[in-house]
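Just the one chain here, the form predicted on its own, laid out as structure tokens.
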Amino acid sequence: MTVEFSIKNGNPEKQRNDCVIVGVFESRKLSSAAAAVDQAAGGYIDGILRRGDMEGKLGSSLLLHSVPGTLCDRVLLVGLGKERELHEREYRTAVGASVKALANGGAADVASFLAELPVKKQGIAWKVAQLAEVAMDSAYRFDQMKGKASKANKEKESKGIAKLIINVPQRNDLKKGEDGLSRGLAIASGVSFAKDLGNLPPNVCTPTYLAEQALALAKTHGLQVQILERADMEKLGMGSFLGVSQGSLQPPKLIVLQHKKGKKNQKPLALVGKGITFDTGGISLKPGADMDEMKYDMCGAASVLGTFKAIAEMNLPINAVGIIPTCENMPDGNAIRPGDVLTSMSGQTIEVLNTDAEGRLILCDALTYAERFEPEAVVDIATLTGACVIALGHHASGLFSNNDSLAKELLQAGENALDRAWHMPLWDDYQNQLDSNFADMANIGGRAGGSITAACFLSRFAKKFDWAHLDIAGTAWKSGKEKGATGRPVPLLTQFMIQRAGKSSS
């Protein structure tokens, strides 16, 4: 369901809403908004807390009805944890808990006073932006592929927040709040777009579909777009990219998006996203179990499209180019084989030892193509290696770079956006694992340091610019009961763009 947001400055006890959200710290200490409600209620909330119904543990909640002295129907108390430990992540946890607590109830018109909480080093704009992002994330549903009857039943049962008023402490905070809200909603919009693309089945989200989505995005948001077809790639000599695509009936596409809102002489930032819309592994066929999750192998491409949606909605004053090589990796009779040698657009030759190491084969030609834009920096984003999941789990994306200052910038963007990455080594010591007797390089370097040798492979095609690689294999989607795309790293990439555009992050 969609949520309507607004920014106001008001008193919690005077709100005529279905519900007012206020916070409680551990040891039953009331936040300033909760204290105001309690005072109007003649100590009613304090009395409930004293009876032991809530301690204030982070993420806990308690819904109260018909609180005396208030004009709202309900008051939701949200646990904030220890006051001195209320940092960025704890704040997001509390906000998420508040939205989830009302997700299946009758409170549709809600006023939240959580943006008034003191989060160290963060101002009103950041708190409002995060509140909007978390609320939108919690409200996200993917039911596009469900039947009409199922959708109709869901709509009848639809409950939760429809209108969310975010209160700020002072009237002179309203402008900062509005700025934070517009930023948060733009990032949330980009994340939702990336999630939708990732969650679509591979018989719908084909390379052609991704190209159509890019064209629609460009038309709606005033971006420039170009779609290169197989014949165009043949003329460019993209033998590596075309090698991967040759086993599929789906035609490959090279999508090129441009956001030109910076100064004319400003070099663009380039984002390159891996767009394998389904990855069987090719002739080096993957095991059947969980292969359905290989529809997520285009989440790098989805994150580029999501980021461009976000920066376009913010009208960010920056020049940016998005390059998306997209195809399927299938085991057709025409598919590439282990032992084949491909000639990349750069002229470097590649011995294919494993056809399931295909992401780097399409990215390398896209990186060479990026040279024509004379970019200020290039960041590629890819669900590249299972080895990165083993190394970092599902919490941090792997970050590799040929420029330490660029790496630090991306790490900081990830910290600010709470979409974190971890700087991995890219030492020359690893390069000889890619040695081949029959070509300039092999496409794999063995099991040891698999995510690093994959990055080493890409680095050979990124020598003409500052470059970073984000391996999002562990962060782009969740498995199990909560199976679905996460939309990461759209927040990190958008924050990186904001920083480059010279915008304040708070």
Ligand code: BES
Contents of the next structure:
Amino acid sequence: MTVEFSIKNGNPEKQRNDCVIVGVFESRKLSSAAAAVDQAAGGYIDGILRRGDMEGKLGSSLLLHSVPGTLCDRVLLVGLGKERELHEREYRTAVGASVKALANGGAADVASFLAELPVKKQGIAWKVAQLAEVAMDSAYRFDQMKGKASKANKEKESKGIAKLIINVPQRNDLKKGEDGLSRGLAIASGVSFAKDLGNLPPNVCTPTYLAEQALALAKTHGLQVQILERADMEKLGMGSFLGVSQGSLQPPKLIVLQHKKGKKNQKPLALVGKGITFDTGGISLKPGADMDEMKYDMCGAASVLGTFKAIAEMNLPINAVGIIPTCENMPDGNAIRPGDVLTSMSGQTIEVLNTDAEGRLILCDALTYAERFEPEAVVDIATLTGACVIALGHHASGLFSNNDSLAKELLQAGENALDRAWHMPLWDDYQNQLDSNFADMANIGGRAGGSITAACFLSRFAKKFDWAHLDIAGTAWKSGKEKGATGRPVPLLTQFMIQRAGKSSS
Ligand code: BES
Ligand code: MN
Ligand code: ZN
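Having displayed the form predicted on its own, please output the structure of the form predicted in complex with the named molecule.
Zooming out: every chain and molecule, the one shown earlier first.
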């Protein structure tokens, strides 16, 4: 479903539409838009609150019909929590509650007055961008793979917000509102693209499919793109990446995307995304339960493509390179075995002690390949370890870096975008867990600190540049009833790019 957005400056009581959204603080304190409605309605809202129907608890809502003195059909009251505690996350919770409250109802044409709320440290543009992102997130559906009949049924049932007017408090906020809206919509479209790629089944979303998507993206947005085939990778000596792909009938691809909208001499930022389109574990086969979720093992790649879509739509003045090694990890007569030794493009040799630790094997060659772009910084994004999910759960991505100021920038971008990461150690103390008797290193470091030793492995291929690694195994998708890709960390990465673009232009 698509939502049509616009920015306006008007009075809540004068909106002629299906619903007006206004906020209520705890305890029963009206926001300025709610107060304006209340005044037009002769104290009607205040009366309802006093009767105890709503306290203003964060995330609560109350839908009212035919409020006197207004021109709209409905007024949705949204709980904002304590006024002094309305920070970024609370704001997003309130916005999320407002969208959810209308998701299955009859209100299609809606005006939200939540962007007027004071959120510490954030201005109109941020609030509008978040509103657009949250509304798009809630409107997202993945029914590409459903049959005709169930699709037709869905269409008929489809309800919820179709037109969303975002109100700003003053006329001279309109420009900031428009800027925030286009930024929010660009991020939302990157997120939605990444979700689609993640949700597609592994028999559709193959390495070849990802390469085609990159070609199409490049064509639409005027990006440069190059697809390296197996023969090209053989010439480059990518023995580690090719080792992982050799058990699959699907040909591997190395996708290279370039967005060149910055100054000519400006070094590019590189994003490297893990693109395992299905991870069976290989000969070190995974257990059967939930193995279907290993279709999400290309979410790092999807986040790179999503971020490039977002920065291209914004026409962000920056130079960026996206590098995506993509293949399948399958068991087969030709697959790599535990004990095999692979020679990476860097020349370093790797003893494969577990074929299920394949992400690092494809990323290491992609990192070496990144050197040729002389990048200002490299960020890799990967659903790399189950251990990261144990460490951080599903809330924060794991962040590792060989440069503390780069780490800080990424953490900051994550906070701002409400797509958080947490800084993990990359101390040398962990490195010897990767010792091998037969090669320069082993591809696993034992159970203890599994996400850290995986990052340590990658760090050996990232010596020539400032580098950060995001382990998104816990954040890229949801399991259970709400199973689906989240589109994370497209918001974090895009915000990082925006921050960098701001720095280099000023
Ligand atoms: N793609 C997985 C990581 C993963 C596992 C992500 C579960 C999300 C949920 C990765 O390729 C993998 O299999 N990692 C192994 C590494 C181990 C063999 C050292 C893991 O985490 O078990
Ligand atoms: Mn694996
Ligand atoms: Zn994997």
